[in-house]
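For reference, the chain that follows is the form predicted alone, supplied as C-alpha cells.
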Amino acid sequence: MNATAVNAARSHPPRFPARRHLTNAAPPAIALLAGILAWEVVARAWGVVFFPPFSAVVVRLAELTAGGRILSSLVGTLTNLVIGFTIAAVFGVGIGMLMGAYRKVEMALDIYVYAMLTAPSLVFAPIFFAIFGLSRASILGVVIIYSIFIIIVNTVAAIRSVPIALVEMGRSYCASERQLFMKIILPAALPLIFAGLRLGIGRAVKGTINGEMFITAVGLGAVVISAGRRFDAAAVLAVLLVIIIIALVAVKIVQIVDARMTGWLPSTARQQRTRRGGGA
C-alpha cells in the first residue's frame, strides 16, 4: 500500500455507528426479555393471586390508562420529583462543595450527613406532616431527606479526588482561588458529581412515591393504595412498571447533560471517575 492510500485510510477511518449501537443495546434488551419470560412463566406455574403473569399486569396497565388514572395521576407525580429533586441537587451539591473544599466545614458538618444517610428516611415523614400538614411541602420534604444526602457524600468525594497536581499547577500560574475552583477542581470533579446525582434521582423517586403513600395520598401513590385497598395486585405491579420506567428515564436525563458537561473527559477518564463515585 502506497503512502497516499495508507493517508487516506488514516484521515477517513472506517464507522460502523449503526452496527455499534446495535451490538450495545443487544445484551439489556436480551436480559429484559428474559426476565419478562421468566416473570411470565414463574406467575403461571405458582398460580398465586399475588403473582399475576406479566401479560395481566400489561393489560391492567393499559385499562389504568385508557381511564385515566395513570396520566392524571403522572402530572402531579413528576411534579413533586422535578421540585424536590431540584432542591436536593442544588443544595446537595453546594453543600457538598462546601464541605470538600474546606476541611472545618466537612469537620462540622460530616457526622450529621452521614448520620441522615444511614437513618431510615421515611421516619420523617410524620415530622413533616407535622409541620406542614397535608400539602405538597410534606412530600418535597420527603423526596428531599431521601435524595439530598448521597448527593452531599459524592460531591465531597468528586471534590477531594481532583488531582492535587492540577491544583499546583494552577497556583503555579498565579490563579485565584475562585479561578482554580471554577475552571479546575469543578471541571475535574464534575463526573463523580453527576454519579451522585444519578443515585440521587433514584433514591427522589422512592422519596416521591412514598411521601405521596404515606402523606396524603396523591399522584401514582394513591393509585396504589386504592389498589392495594382492593387486593388488586394487577394494578399494583402496573403502576410500579410505571415507577420503574420514571427513575429508568430520569436516570438517562441526568446522564445525557453528565455526557453534555464532560464531553471534554477522555471516556477512559470519564468510565473510570463515574464507577468510583457509583461505589460511593
Second form
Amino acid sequence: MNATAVNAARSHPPRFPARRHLTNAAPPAIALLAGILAWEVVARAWGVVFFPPFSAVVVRLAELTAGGRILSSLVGTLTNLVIGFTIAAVFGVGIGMLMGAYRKVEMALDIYVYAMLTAPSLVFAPIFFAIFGLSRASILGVVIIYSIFIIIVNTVAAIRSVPIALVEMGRSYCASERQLFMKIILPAALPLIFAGLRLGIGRAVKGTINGEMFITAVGLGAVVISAGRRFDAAAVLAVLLVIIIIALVAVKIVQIVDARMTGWLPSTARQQRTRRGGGA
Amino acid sequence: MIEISGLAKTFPAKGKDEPVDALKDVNLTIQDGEFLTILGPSGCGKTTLLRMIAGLMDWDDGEISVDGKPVRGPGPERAMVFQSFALLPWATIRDNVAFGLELRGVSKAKRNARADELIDLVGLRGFETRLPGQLSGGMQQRVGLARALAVDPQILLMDEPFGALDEQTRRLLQEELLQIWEATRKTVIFITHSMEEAVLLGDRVALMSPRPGRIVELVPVPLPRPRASAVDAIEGSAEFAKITASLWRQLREMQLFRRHSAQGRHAPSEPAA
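Please give the other form, namely the form predicted together with the partner chain, since only the form predicted alone has been shown so far.
The next block holds the full complex; its first chain is the one shown before.
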C-alpha cells in the first residue's frame, strides 16, 4: 500500500514551468494526430469520391501551392480580411463604447445590434452585390457584417463591467471626463474588448471566404468555387486547410496583441474571461 | 475648517420601496487638524455623508463648505481612501500612488519621486513595480493611503478603510495611521463601525443613528496624544473602556429600537442598562 502511495506521488511530479509547457502541448498534438489518422483511415475504408483521404489532400495542396494558385489567391484574401476586420474593429469598438457609455444610445441601437447578431449574415451578400457590384467593397461589406456585431456586443459589456469604485476614485481625484475615459474606463474595459475582437476575427475569416465564394470569385473563395465545379474534392479540402490555418494565425495575432496590452490580468481571470467571451 | 449645516438627503422611492431618508438635518463642524471618526450602525448614512463631503454625491438640502467655500464637487484639497482600496489593477504600485498627481499633470519624474517618498512612508519600499494583485489587502490599503497623501490634501476622507482587512492587519494599520497623522496633522474624517477603532483614532466621535441618518451625539475623546506609541496602554485604560462602553450602549439601543419598531412595537423609553 505504501508502494502505491509512493508511485501515485511520483506520477504527479511538481509542476515546473518547463514541464507544464510540455504537458500542455501534448494533448492538442495527440488530438490532432488522432484526427488526421481517423480521417485517413475512414476515407480509405469508405472510398467515396467526395471524401479523399488526408494524404491526397496534402498532395493536392502541394500541387496547388507549387502552381502558384494558392499564394496569389492568399494575397487577395488576406487583403480583404485585414481591411474588413480593421474597419469592423474600429467601428465596432467605437459604437460599442458609445452604447456602453450612454444609456440612450444603447436603447436606440440595441435592437439593431441583436437583430443583426442573430441574423444569418450571408443574406446581406446580395444586397452588397446590388449596391457595390463586383467590387472589393461588396466583400468588405460581408466581412464587416459578419464580425462587427459581436465586437459591439462585447465592447458594450466591457464598458459596463468597469468597476464603479474605480470611476468614483478617479472622480474623487478630480479627473476630467477625458482622463476618466483614457486612464480608467478604457484600460479597465480592454480585456473584454479583446475577447470580442477574438470572436470577431474568427467571424471575419468566415465572412471573407463566403464573400469571395458568393459575390465575386476572387481569392481563396474563388479557388474553392472552381474546384467545386470540377468536383475536385481534394482541392476544396486543401483550400479549407489553408483557411483554417489563416483563421488560427489571425486569432493568435489578436491574442498576442491582447496579452501585450492586458498583461496585468491574472492568469485565472484570463481563463474565466476566455470562457465567458467564448460563450457570448 | 469643514462646516456642514442642515444637510438632508432623501433617496426617492424605487418600485414598491418607500423613499428613504438617508440624512436629515446633519450639522457638524470639523476643525483644521482634527481627527473626527464617524461611528454608526450599517445603513445609517455615514458613507453617504462622506461621499457628499468628497463631492461625489448630491444632497437635497443644506450646505457643506470647506474653509468657507461651498462644496460643489471633488476638490484638490480633499482626498479619499476607499474601503475597496480602488487601486488600478493594471498599474504598478508606483503608478497607483502617483495617480492623483498624474491626473494633475505633474511630470513623470516629479510624481515618481513623490510616490517613492510615500511608498517609503507606508513601508512598501521594494514593491514599487509590483501590481496591486500581487499584494495582500493590508498592503493594498497602504497604497490607497499613500495615493491620498501623495496629492498633499488638507483633508483625508477615509471610508471604512480598514473594514475589509483582518483584525491583525487592521490593528497594525491603525497604529501606522496614527503615526502618520501625528506627523502630518491633516484633517481626517474617518468612517467606521468599530467602537474601539473610533475611540482609538479620533479626537471626537460623531455617533450617527439610522433612518433618518443624523448625528445623535458628539463624544470628545480626551485620551492623550501621541497615541501611536501607546496603543496598548490606551486600550487598557479605564477612560477608553468607559467611552467605548457608553458608545456601545447607545448603538445597542439604536439596534433594539430598530428591531422593535420593525415588529410594530414601541421602543423602551428607558435605556435597558
